[in-house]
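A lone chain, given as structure tokens: the form predicted alone.
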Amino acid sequence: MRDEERRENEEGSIPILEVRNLKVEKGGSMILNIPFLQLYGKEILSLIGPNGSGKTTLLQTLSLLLSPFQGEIFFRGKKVGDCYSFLEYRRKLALLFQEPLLFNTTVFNNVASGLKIRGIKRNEIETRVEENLKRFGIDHLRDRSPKTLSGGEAQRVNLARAFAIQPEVLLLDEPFASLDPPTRESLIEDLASILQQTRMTVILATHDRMEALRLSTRMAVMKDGEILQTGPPEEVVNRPMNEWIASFVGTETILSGRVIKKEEGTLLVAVEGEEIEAVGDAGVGEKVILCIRPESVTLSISTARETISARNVFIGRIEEIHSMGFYHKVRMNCGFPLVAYITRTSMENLSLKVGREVTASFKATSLHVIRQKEDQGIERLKIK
């Protein structure tokens, strides 16, 4: 187990949730294998990975909706099933699915339903329901039927119901996946603000890295039922442990090369006949993977290298340009493939078009170096 994952949180408490040797098999195949995972109070942990990576299976197992499973679950240091009964543990969690599951009654009664099941007094129910209707901006819908609600309104009701029971851990399974972009953006913005105010402990499953970056304090990248890397979002995005993770978290340029020179922490790497300078740790002759994020690449139409401060400057020809809304993705050939993101204004100012020759530059410090075994090929995730 990694030392940093055994750490205590800022309040010096034990993990609120911990799993050890958690395994789930289906049809004779292992679909979930989590040797160790901890969640601390007030953390927002994003489980990020493609469809079928095991995110939903992990959430369902943690909430005891999926059985049988092997392994142990601990809540505040006590083993579930021994020190905590399954029912007692379940009542400390709330799980929300992608599609809201609402009763055929009023919005008010839906939000109150979990409180009624728990035997909360009527006055307290009124207070909590009204508070959360206002919190999610749906107090004007209190007497409406779920059948008359939009998808975004229904998910707000779903969230209000979960917050009303004041769970110690909130589990969210792709809660925004079925919403249209404007509704989704509005709900994410409101939820981010609410989570900051309430300091709720959350596990969010998503395949959208932008959601994870927006909401989480820690990320766990999943693939084939396993967690490949955990850490703060910035660390996972900028220092991925392998090329698959790099590809999934948005590294558009992943290059294989060999170190030809090493000097004071700086490497010179031969890549497809070109030489790229990077800050990293590897020996001369060693194969490495270079990860270059598109936002780290600067484009210009000047060919005067002395006017550019970056250590890596290459002349390239634009092969593809794709509009991504607020920015454009520019794919070029510099002797090796390279991708840059550029704003619409810069696109117009530089008069960029397919076939045009440009100067691409990036700093040696902006590259991430992954040491590569001799028999290890580059495994990239194809994201459409």
Second form
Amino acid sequence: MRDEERRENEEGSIPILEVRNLKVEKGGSMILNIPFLQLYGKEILSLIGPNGSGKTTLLQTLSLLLSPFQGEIFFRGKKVGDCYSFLEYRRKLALLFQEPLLFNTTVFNNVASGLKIRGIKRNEIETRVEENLKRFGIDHLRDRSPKTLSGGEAQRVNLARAFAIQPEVLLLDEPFASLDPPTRESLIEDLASILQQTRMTVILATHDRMEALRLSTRMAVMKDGEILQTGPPEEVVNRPMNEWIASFVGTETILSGRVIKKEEGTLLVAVEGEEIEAVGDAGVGEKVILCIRPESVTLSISTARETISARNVFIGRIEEIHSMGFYHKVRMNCGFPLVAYITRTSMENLSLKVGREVTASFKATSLHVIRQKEDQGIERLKIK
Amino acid sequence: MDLILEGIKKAFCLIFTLDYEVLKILLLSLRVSGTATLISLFFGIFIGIIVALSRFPGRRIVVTLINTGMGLPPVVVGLFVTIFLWRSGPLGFLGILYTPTAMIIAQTIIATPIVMGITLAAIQHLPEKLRLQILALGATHLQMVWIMIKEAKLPLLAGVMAGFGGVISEVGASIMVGGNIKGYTRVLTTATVMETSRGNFDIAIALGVILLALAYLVNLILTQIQQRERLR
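Just the form predicted alone so far, so send over the form predicted in complex with its partner chain.
The next block holds the full complex; its first chain is the one shown before.
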């Protein structure tokens, strides 16, 4: 399926949306600057970045809700404004905000509103509303007023309203941000399966990388109105282009060191007096940044190094343990700081406590190496 | 005390026997104030929405003017409408001074800022992103405005009530531009003023009671609609 799609895209098929030199200024400063961005059919592109990184501005500009802007938008290869009127183009998209913003009428009429706006015939409206009420599991709420709905129910109505339009591109702006965790969980789960069924083309803005990982097929990291990196989610998470992205996508351990030895694609990097082996490319003597994702660190209480096959084995003292709900975040000092995530069960089995000595290991292949040019001091920005 | 009781007795007499004179006054009041309210709804809602949804330099001044206009003294309105419609005035050629039309014009000028101010507040009270959400669902700008009006209909109904209440009870402008001509421009308020000055308290009280009852009835109907909407 995935391969078929890729071939379809490669074989000269036209992107649904293409953006060239998109710029938005506000109060004299550039708040959005996208030189080039393409969106292909059936893609789910997530925009991730902190608040104020330009995600909302990009979505609203794509929906032509923000004016003025510079640059060009192409829909299926044709320029918006020339080949499509602005209204025609706007009606091919649906944008959904963080707050449900429902109308003061019944749930049914809310879901029907986009269709009524388009002057669609009554019996078709009924079928499409019906279908989407069922799709989002809110059929029983059809005659209710939005004022009586819970946050989760209201956001389902909001989603149903957007889906009923059958937009060619669905733009979601932080759709789960104002929901409590259990409600959010169940809605994300439902939306993931609905998106899989409907094969809708989506751009999802979120500051939560987990949402992005679960829902999207491609990820774009935004900061200060610019897109820093795009790629498949696994690639962005495992191979972040710089330290800032690494930190934003949840790499808990980011260490800077210097390559002291190079051997068949394996580097030996000196980090705060310790030596770490990593697979990557850099010259001897070069300064590099090592990214270690917390889920690739294994902990054990035996201090015998021989029993562990990984090359990177370090003994450290636990400095901090945080419960993250389903798992625990363990912060240790192995001569350098290291963070690992472990399940509640292993936490109990190993009976980990602050102050206890543990053996941490991780594979050389699980590390990501970012080459750091000496003159280009990469900004050290810790998210959280 | 007897005076008041006598008045109330007389009032009921006049109301239940459907006194022709009183009936005519009542109907004219309804016609003049009703028409003025309808016209003011059109202009008030239209301009109120434009001001609420647009951003332009000097907007704050315009909003302040509208809010000031909500308390426009009817006598001042009466004065200026009279000057404009005066035989030698700029609109004197129309020859409509001392007619119900002149009264409708004056009352429209009084009610429009009231409706405008309440519309402005009602639309601004809606969530800021609602306008964007409506457009994002594919609405034209006209459709967006219509949906916004529907969303703000409860406070807008309050605007209707305030506008109608303001003009049905207004006396200064009506008497100045209408002239309180018997059978032609005499409305409830102007008749009440006249009967009181003549010492005919019984009739004056009767007219006052009718005026109160009328205001109550209109507001009762609108409140019914408003509360039913709210509970839905």
